[in-house]
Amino acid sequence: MAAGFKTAEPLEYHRSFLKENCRPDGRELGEFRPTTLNISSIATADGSALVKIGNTTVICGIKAELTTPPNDAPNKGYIVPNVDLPPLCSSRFRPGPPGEQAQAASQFIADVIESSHLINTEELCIEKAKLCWVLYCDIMCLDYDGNLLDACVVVLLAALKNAQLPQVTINKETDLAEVDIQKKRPLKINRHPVGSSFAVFDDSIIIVDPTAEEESLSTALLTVVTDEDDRLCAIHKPGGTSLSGEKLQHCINRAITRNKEISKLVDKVIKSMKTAK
């Protein structure tokens, strides 16, 4: 009986429990699902994370490789992100080029890695107008089920804390690049953004890290981004209905409070892996 109302009423299904504040999957509104964390996924990348947030599973893998900067910023480096939504995670993502959520996404990861001041791109710059570092930040979700953004700035998070870049001089004689990939140094990370999404039902009623389900019956999203000291990093809220002064600073308190439980969690993985060394 249940399944068939959920299926013919989706919507009225869901307000059924939200009446009583509290959703399908037994979590209540202001609760995120199990969040876990591993890094160094990939072998072959620099750095790399896999983190699962509920079902939903992101995995990024970081690639450095050497270029000349550009024109208009001779003294930096470069950090590009690129987030894939292949059909393998979702049936409502078809093959071919990327869509409009995926192109979305990736916008979204550059502007908080940019307005976060996450990493201070000089320091990729070997020498000036010479050399430096690009940093190709590979993001691609395995299993979608909602608040993809929220699993792409921690996965970015993570695999850059665990990234490490040869050293590199330039021979004075031959004015050619000498990499040493015996000694490695890790990226020099300055903030630890971290995002929250919301959902709003009925235009009223707010619900964090949604699932697909959840989201594909909201009246609007929203991700709010703050980093370690409580700063507004970014808010990212595409379209739907508005929200109320008082409504965004709740959202943006629980962003906080989340900043800290991720922080946590990836400080614990990170330390576990160097004690396994």
Contents of the next structure:
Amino acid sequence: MAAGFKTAEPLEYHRSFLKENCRPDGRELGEFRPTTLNISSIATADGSALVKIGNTTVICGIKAELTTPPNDAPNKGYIVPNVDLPPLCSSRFRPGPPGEQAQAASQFIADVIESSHLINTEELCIEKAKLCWVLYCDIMCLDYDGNLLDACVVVLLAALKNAQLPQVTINKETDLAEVDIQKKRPLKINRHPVGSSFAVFDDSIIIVDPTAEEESLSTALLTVVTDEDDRLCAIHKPGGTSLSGEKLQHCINRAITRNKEISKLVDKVIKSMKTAK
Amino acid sequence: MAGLELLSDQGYRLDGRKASELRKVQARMSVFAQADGSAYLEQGNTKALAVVYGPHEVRGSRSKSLHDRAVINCQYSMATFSTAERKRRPHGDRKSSEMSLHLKQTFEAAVLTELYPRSQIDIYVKILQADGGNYSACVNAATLALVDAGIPMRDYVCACTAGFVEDTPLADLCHAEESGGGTSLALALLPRSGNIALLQMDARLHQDHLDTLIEAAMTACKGLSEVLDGVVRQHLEEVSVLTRD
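Cool, the form predicted alone is there; where's the form predicted together with the partner chain?
Expanding to the full complex; the earlier chain stays at the top.
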């Protein structure tokens, strides 16, 4: 009976739960789904991480290559994020070139990396104007159940913390790069940005961490990215119904709390990796 | 060619296995919530994910639908971080298209498509880490995903690679052995009937050795089918325990 009601009138079905201040999967309005993190699963990548927020599963692999620095910034390296939404993650995505959502997510991640100063690109430069690292961060969604952007930010952070780059020196005589695979050092991460996504229902009710269904029924979506010093890195509200200033402030506060939870999780996992070694 | 010794004097291979020993296989079914059927399989260091959607209505052009059976649509792709060198074109290149076609043909032989006329079954396979035997890992993972989706099949489809070094057949090649320049044969088998779904070999091999090579690959596939069967039964037990409570 409930399943029939859910298919026929999904919005009413969700409204009936929201009236009682809870959601169909039993969560509170401000509750995130259980988040699990796994790092270093892919041996061929220089750094990798897998994140599950509820059913949403996202994996990130970091590959580092050598190239010449850009002409306008000869002392900087590159960091290139890419978000891929393959058809296997959900039946709503078709095979073919990256769709709108994937491209928008890639641009969002690129903006977050830049605005939060996650990594100092000067550190990626090995020799000014001659050699630098380019870090390809390939983020792939394996199971799409809403809240893609949060998962992408967390998985990127975890993968970068896990990445190890070999030592590169330039031979003075031959002017060629010499890579020492044995000596590896981790990247220096300056900031820890963490995102929190919200969905607005009926112009008034705000829920945290929407599932795919809730996203499709919502009237507006909002993502807030903060760093560990409680500073804002990015706010992303692509259209939708308008939101009052105080509701926005409320969301920002929730995002700040979420940052602490996720930072603790990432640190715990990284530490357990180190002790396991 | 001196250098890497694929088979040492004591009979050990590069990774310490014996000639006919398979790599460790670990698999899990029902890993994703969105898909109708999904499976994750590790064969040594090769990690493959298979996801099945269907049977559902034919998407795209109506003309692609067949009036008497289901259309199987396969897509094979490798993650950009799956190989030692970053893969620039993960899908759409010739190798991926060839693999997708091979997978489609393999499963058309095994799935009872006559039960679902005018519909489509999508099989998406992704390699997360490649260390030789990519096609085999995909076929094995896709078999588990199809079983998970509840799509009826004639038999499990098990695949394995085999190679030939100094008159000894090697089963389940890793990347170093495959690219070493020796013979490598990929075989997809329906174990109970012993029927071959797909056989591919691109190398120079003396005719007399072909039988031993196919024999080695078939034995490896039969061994794999027992492992896959074990995984399916264990998964069923776990699921039935959950639903009983």
